[in-house]
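The chain that follows stands alone, in the form predicted on its own, written as structure tokens.
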Amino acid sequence: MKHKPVLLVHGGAWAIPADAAAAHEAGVRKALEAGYAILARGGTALDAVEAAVTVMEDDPTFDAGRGSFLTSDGRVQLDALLMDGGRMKAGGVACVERLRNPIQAARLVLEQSPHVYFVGAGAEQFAEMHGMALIDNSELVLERERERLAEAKAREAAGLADATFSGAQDDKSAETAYTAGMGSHDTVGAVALDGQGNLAAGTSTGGTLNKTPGRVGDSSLIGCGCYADDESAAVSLTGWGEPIMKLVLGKWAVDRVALGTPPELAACEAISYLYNRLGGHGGIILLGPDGRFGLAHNTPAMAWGIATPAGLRTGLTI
């Protein structure tokens, strides 16, 4: 039976500022593009997803490959998941500081390796064993972001500091962090059905502003910010990575349209259980295996596109 195509993807869920609006419309174009252009020759929804997730860590508009967040130490470290929900495999990097494309390492790791995840040298190492080129990491470190540290640590001294991690449900200084920008999550991710029925799911991100060294979110593991299985659903998060890592917020999702809850309900179900359970924050991405698919985002914006055989669409709210 053949499947009509869908690739759908997300740039990210934070308070986009109006200047920025127009990169990340245009930089999820091109992601849909690439990634599309796969799926109308009949390429398959792993190669599709691989290839728009990496036209988004090119582009220094997202948090994600060159130009991601520093580390509170001045560094980037990358971490990519990949999933392909026919075969039921999955690679998965993390802390990787040498490679400009985390997802095609996680690419790697899907089909070269027995194992599923790798991590910090362990992972470069076995990226370029199988041909992949390790860069210097001051190659993926934008002067924008050396000024972004810079102000966050300011703010931090000044105890002003992003109350990201706080916890608190209610805690109106988070919120009042998310509407000036320093809550900005611009993760990038894609899910896709392709003309066989198979459907994959990728994420990548350079994880938060300032973060500890080592420190890994939700984005590149398996079930939390990233899940695809032919039986259910493909699923791909961004925002606030601790509390979607508590709820597996990922699976969480899959497992409702796997029992029955059409994929844009199940969206919006699954944001409102991140923050009437944690406070969380993010946005979501999800298809189903009839190409049914939802989003949702409880933050003031967020990234996204679709492409089907009619054609492709962008929008920044829902």
Second form
Amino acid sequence: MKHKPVLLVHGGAWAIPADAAAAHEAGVRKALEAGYAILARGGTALDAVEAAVTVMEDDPTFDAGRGSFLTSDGRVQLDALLMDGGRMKAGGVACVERLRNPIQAARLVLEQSPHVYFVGAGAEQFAEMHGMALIDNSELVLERERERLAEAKAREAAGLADATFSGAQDDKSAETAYTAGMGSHDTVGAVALDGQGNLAAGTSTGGTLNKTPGRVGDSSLIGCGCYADDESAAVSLTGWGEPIMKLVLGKWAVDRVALGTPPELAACEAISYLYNRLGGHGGIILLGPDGRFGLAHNTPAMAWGIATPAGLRTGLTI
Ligand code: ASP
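Form predicted on its own done, so how does the form predicted in complex with ligand ASP look?
Everything in the complex follows now, all chains and molecules, and the chain you saw is the first one.
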């Protein structure tokens, strides 16, 4: 191997409560184990990212795949993006309701289509045509999430809507929502550098709680919640999607790395920019082509983990 492989993952940035902490760290660890096994045997960054994200989509702890937050009409609608920084290929899907692992559909788009992005029924048809099983949306819905949606609707009816989900850009109400621990962002993501020196990134989400059907957040949009280019860096974000999208924050961060800012600094600068410009909250993982990396969040916690030849580490704050 020419390079030391690195895999960095996150499982969302928010006020992770004590009773959810162990599940988040365990989920992140399982994702690292699955992804790093691929890198350790000489596999590609793209395969490692896909494997790590798949594990977290399958884990109902996270807002990705089964167990995701529900739309205002009680369904799961999923978005995912996968990007290969060596070949500069990307595949994305949004608003899919019948796929267990949208990151695998994103991989099919990346490999098998001249296009880079599919939505809704067209994305599902494309995935099915390429061998993925279509499931009933109810298989992705948990009772826990039905209750969470009912609580969100009751808060909304009482005039206590969570500003972090409504798109309101009032710093104070966003802050209050976070302090109260209501704003939860459990999206998952991974970035990797393989032994050949190639970077890849992936992000997968059920989006925000009580979102209007059809809403697409930052996670699956190229350059917003995810990006990879061997000539700059690989990035995955989580958090309040609307401000992240408006700032095209993933591309903003990797471009700083390309211009010479170390990833550890560029990650902090990206989160400061998000807050100072739009009052946004979230977290970021950023990995350069030389293996240097950065993590940052301005939420009370972010589930993260890293695997290198030196071993595996997970944490809930930086
Ligand atoms: N960024 C995601 C979205 O807005 C939510 C999250 O990160 O949990 O859809």
